[in-house]
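Shown next as C-alpha cells: one chain only, the form predicted alone.
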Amino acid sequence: MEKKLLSVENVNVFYGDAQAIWDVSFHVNQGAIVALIGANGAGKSTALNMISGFNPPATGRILYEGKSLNNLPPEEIVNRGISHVPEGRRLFKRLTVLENLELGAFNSTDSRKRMKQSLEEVFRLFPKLEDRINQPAGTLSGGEQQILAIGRAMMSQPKLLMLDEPSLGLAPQIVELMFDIITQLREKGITILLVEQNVYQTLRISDYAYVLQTGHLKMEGRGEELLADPDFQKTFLGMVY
C-alpha cells in the first residue's frame, strides 16, 4: 500500500497582497517522483518555498509523516527530512565545493554528528566533486555546480528532496545526466519533488503529476497519461525546451 509522505490540502498562498496559489491539494508518496508543472508564474516554486516554511500559507494545511509543518521555521522543517534545492543553486561561490557540502550539514543536529558519513555517501553518488573538493564553487562548470547545489541538499539525510529547477540553463547533454541523477536518487530511497520547465523528460522519469496554471490545479495524472492526452498535449508541451 502506497503512503503519503507529504499532503498539501486546500492552501491559499499570497505575497504581500497578491495571491499567488489557490486552494491548491496534492500529495507525494514515499518512494515517488512526483512533478509539478507548468507555465513560469504557475505557482510552482512558490509552492516549494511555502513547503520549506519560505512563504507559509494563510489557509490549509501542509503534512508530513502525518504531522503539521504549518508555522514551523526553514531549520526546523530540515531537521524533519525536507532538503530543497532551489531554483539558481543559492552556491556561497567563493567556498569550496567541501565547504559548501559542510554547510548543507549545519541545520540539523543529526547530520553534524554523521557528517562524514554524509560526505562519503555524497562522493560515492558523485564522484566528480570529490575530484573538485578544495575548488571554490563559483569555478565549477554550471553542471558541476547543480550537482553540488543537490550534494549539498543531501547531506541533510532527507527522506523528500524537492528540486526547482534542476536542468535550468545546462546543456543538453548535462540535462540527460541531471535526470538520471534524480532517478539514482529515488532507486536510493529518497523521494523527490520535481520542478521543471523541460516537461516531456519530467512526465518520462515521474510517476505522478499535478499541472499548476496561475496558481490553480488545472489536471494532475501518471505521466504516461497526461503525455497521451490531447487536451495536456495542446496546452502544455509546447513548453518543451
Contents of the next structure:
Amino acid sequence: MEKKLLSVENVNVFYGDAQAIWDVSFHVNQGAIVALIGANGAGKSTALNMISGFNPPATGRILYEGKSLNNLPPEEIVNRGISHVPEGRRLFKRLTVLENLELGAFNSTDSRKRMKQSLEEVFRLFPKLEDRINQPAGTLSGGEQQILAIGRAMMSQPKLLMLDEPSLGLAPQIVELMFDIITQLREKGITILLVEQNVYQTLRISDYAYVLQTGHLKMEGRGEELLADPDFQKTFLGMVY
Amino acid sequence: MVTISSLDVFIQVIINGTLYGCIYGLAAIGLSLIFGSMQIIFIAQGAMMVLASYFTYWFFTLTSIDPLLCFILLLPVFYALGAIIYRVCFKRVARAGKNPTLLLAFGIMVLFERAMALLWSPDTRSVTTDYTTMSLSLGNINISYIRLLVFVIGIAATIIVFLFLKKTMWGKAVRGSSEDPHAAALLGISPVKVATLTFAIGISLAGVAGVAVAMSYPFDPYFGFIFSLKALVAVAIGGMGSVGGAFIGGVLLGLFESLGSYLISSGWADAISYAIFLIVLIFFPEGLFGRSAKKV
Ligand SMILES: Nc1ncnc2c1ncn2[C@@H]1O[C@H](COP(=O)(O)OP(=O)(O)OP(=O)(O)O)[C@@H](O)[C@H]1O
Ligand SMILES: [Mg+2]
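Counterpart to the form predicted alone, namely the form predicted together with its partner chain:
Now the complete complex, all chains and molecules, led by this one.
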C-alpha cells in the first residue's frame, strides 16, 4: 500500500481578489517524485507557496501526515518536515556558503542539534560545496547556487522537499546533473514535489505528474501516460519545440 | 598651515572630534541595524537617547547612583522598550512601506519629546559627577576620562554587535533576513522575531548612547533630534546596513565637524556635516565603505 504523505484537497487560492488556483486537488505518496507542470502563470509556484504557509487556501484542505496544515505559520510547516527551495534559488548572496547552510538548520532546536550531522550529509551529497564554505554564496556559478539552495533546504532534514524550477537558467549539461541529483535525493528516502517546465526530463524521473493550466488542474497521470496522450502532446510538446 | 605651537591644539581637536563622533557612531549602529533589516528610518533614535539621558539624570539626582552603572541598568529596560515599540507600533505598519513608517517614527519622536518636556520641563539638565572634569594629561594634551570612556564603550558595543551578527545563529538570521526576508521565512526564520530583535538591540544602543550623552553634555528634551540627523549622516557615510561602517561613519563625522569648526569657524560644524551628507548620498549612494552595487 502506498502511503499519502501530502494531500491537497479542492483548494482555492487568491491574491487579493484575483483567484490563482481553482478547486485543485493532488497528492504526493511517501517516497515518490511527483511533478507539477504547466506554462508560465499556471499557478505552480502559488501551489508551493500555499503549502509552505505563505498564501493559505481560502477554501479546501492541505493534509500532511494526516494533519491539517491550513492555518499554520511558515516556520511551523518547516518544523513538520517540509522544505521549500524557491524559484530563483534566493540564496543569501552576501553570506558565506557555510552560513547559508547553517541558516537552513535555524528552524528548530532539533535541527540545530543535528547541524553537524546534517552538514556532513550535505557535503557527502555535494562535495563541491565543502571546498567553498567560506566563499560568499553570490560568487558561486548558477549550478552551484542551485545545489547550495537544495543543500540549505536539506539542513532541516525534511521528509518532503519542494523544488520550484530547479533547472531554470542552467546550462544543458548542468540541467542533466540537476535531474540526477533529484533522483539521488529520492533514493535517500526523501519525497519530492517538483515544479518544472522542462517537461521531458521531469516526466522521465517522476512517478506521477499533475498538469496545471491557468490555475486549473487539466490532466494527471504517470509520465508515459501523459507523453502518449494526444491532448497533452498538443498543449505541451508543441511548447517545448 | 598648522604651526608647531598650535599642534597641541590641533591634536586636541582631533581627539575631541573622534570622541564626540563615538556618540554619533553608537546612535548610528542602532539606526543602521533597524534600517538594514526593516528599511525603517527610525528618526526617533535621538529621542530614545535623550530618554536614557533623563533616566541617568534622575537616577543620579534622586539616588546618586553612579551614571556608569546606568550603562548596565538601562540595557534591559531599553531592550524591552525597543521590542515593545516594534510590536505595538511598527509590526502592522511595516508592510505599508517606507513613507508610513517614517511618519510613524516621526510621530514617536514628537510624542516622546513632548512627554519628556511635560514631565520633566524643557530645562537643560546635566549630570556632574566627581570625575566629570577629570582628564588624562599627555604633555599639553588633555583628554577627559568621560570622553575616553565613551570611546571605549562605543568600540566595545560595535565589537559586540559585530560578533553577534557574525557568530550567532540569530545574528546570521538577522543578516540573512535583511538580505531576503522571504527566503529567510522559508527556512523558518520568523520576520517578526527578527524585527523585534533588531529593534530591541537598536534601541538598547540608543540607551547606551543616551547615558554617554548625559555624562558628557548638558541636554534638554529636544536635544536628540540633531543626533538622529547626525546618526543618519553617519549611516549614509558608512553604508546602509553595515554596523562597522556606521560606527566609523559616526567617528569620521565627529572628526570632520570638529576640524571644520577649528579650521574655519565653529558656526560651520553643522553645515559641514550636511554638506558631507549630500555629497555622500549623491556620489557614494552605497556609503564610503558600501558594497559595490548589489543585485536586485
Ligand atoms: N504576488 C502576486 N500577486 C498577485 N498575483 C500573483 C502573484 N504571484 C502570482 N500571481 C498570479 O498568479 C498566477 C499564478 O502565478 P504563479 O507564479 O503561481 O505561476 P507559475 O506557474 O509559478 O509560473 P512560472 O512558470 O512563471 O513561475 C499568475 O496569473 C500570476 O500573475
Ligand atoms: Mg513559478
